[in-house]
Amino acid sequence: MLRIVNQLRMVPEVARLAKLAPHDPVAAWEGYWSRVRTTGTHGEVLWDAEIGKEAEQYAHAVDTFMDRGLPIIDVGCGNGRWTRWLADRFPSALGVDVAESAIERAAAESTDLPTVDFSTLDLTAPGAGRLLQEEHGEANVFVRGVFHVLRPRQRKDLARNLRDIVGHRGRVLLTETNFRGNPLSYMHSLGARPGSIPAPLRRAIGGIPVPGHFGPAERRAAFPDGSWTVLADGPVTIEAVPMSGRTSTSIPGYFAMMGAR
């Protein structure tokens, strides 16, 4: 009961957070990347944690079913730090994000890696996976906390142009945060308190569009069995930057790993 009643007690100030965030998804994700100051572990960027204990849980997905001698595309790739992983594995790696402050943000941390690049691009704008397998031929992907923020519309049109990018060979791996509480609760599980929101989870709310969930049920709606076969899935753990102290924040999760029929 307790726990309720710290929830409600947050609501004022989660309004008015939420309130300053733009209507335009492409506006509010240049707003948050253009005034980001700090990436890293100990940065502002609420899901920028050092990537080792998650990336485990993806490795034997990525051997088993990647052709690694395709190019891997990072589908928002922020400051990509998972873009520079992606280029250890494979033969080149391209981030792409709609906001260009991400973009270049991501271009000055990763100086001298040749097998990097990375480019302004929405892919959900109709013909945006074409003009990617256009240029770099079929490819893998890898998705990580971006459809749980889009609207269903939204994941539909990104799915549509995976499905461009990968081709025959491809293959998409997404990871996404999947925790099934209200936004309140799951505010809650990341250390907010009525009068004390964490600085990287306050950033998020009052710049970025209202996350949801993403499990099952919601990648078979944007990724249809008709369309899509799933090679494997289930539930991890993502990690983000700590909250408190000094270990990362663990947030449930779902990945999956799909090639298109």
Ligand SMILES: C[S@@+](CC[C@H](N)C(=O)[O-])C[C@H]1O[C@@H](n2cnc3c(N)ncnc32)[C@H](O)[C@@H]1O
Contents of the next structure:
Amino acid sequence: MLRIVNQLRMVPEVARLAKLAPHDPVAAWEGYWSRVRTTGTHGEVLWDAEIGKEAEQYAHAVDTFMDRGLPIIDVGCGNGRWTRWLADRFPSALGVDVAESAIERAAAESTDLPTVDFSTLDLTAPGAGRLLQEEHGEANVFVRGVFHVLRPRQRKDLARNLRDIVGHRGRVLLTETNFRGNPLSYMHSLGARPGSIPAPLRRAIGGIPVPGHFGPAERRAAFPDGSWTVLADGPVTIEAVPMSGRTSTSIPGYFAMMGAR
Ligand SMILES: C[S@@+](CC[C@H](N)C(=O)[O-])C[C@H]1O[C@@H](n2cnc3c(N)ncnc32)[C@H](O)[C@@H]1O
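Can I get the form predicted together with the named molecule as well, since the one above is the form predicted on its own?
Everything in the complex follows now, all chains and molecules, and the chain you saw is the first one.
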């Protein structure tokens, strides 16, 4: 009961913050990344946590289903933390993001890594997948935390582009947050309380599109069974930066490894 009262008491502050976020998602992401000053465990970016513990959950699927001789494209790469992790496991890794400021930051954090590259691109735009396929050939795809911030129509557009990238040999590894409660209970689970919203969460509420959730049903809607084979999927834990005095912040998530039919 107290939890629900607390959540309701957060409404005015959350509504005031949410009004600040631009309606156009591209402008929102660019604005968000252009204002980021610090990344990493003690930084301002909610999802930019240490990789180790979370990555262990994907290792078996990567080893079993992905052709490690193909390059990999990190779709919606943000500041490139996972692109750098992928570059140690594949011949080359390309991070793409709709926000130019994210790409600039990713490149600045990745100097002296010869097999890592970054590019600004809206992966929901028609033809974006074909463009990447022409430049890089068939490739694997990694995507973390992008589908759950897209509307259903954009999710389908993105999945269609991924199909063009992977061709016959590439695979998609997607991993998304899948918190099934309402936005207020989600914020509460991340440590928000009336009058006290952790800074990384405050920046997200006031800057970027409202997140949804993404589980098996949402995956099936975006990646129809007629076009995709699911090789492995299941629940995972997504790590976010520590907030409200915690040593870590864990969010229920969903991962899927897929190939195109
Ligand atoms: C929640 S962040 C996740 C960043 C990164 N994948 C990670 O896990 O650290 C979502 C990212 O997707 C990018 N993004 C959103 N829509 C996109 C689109 N249509 N095409 C490419 N990138 C997009 C945003 O700019 C942002 O960097």
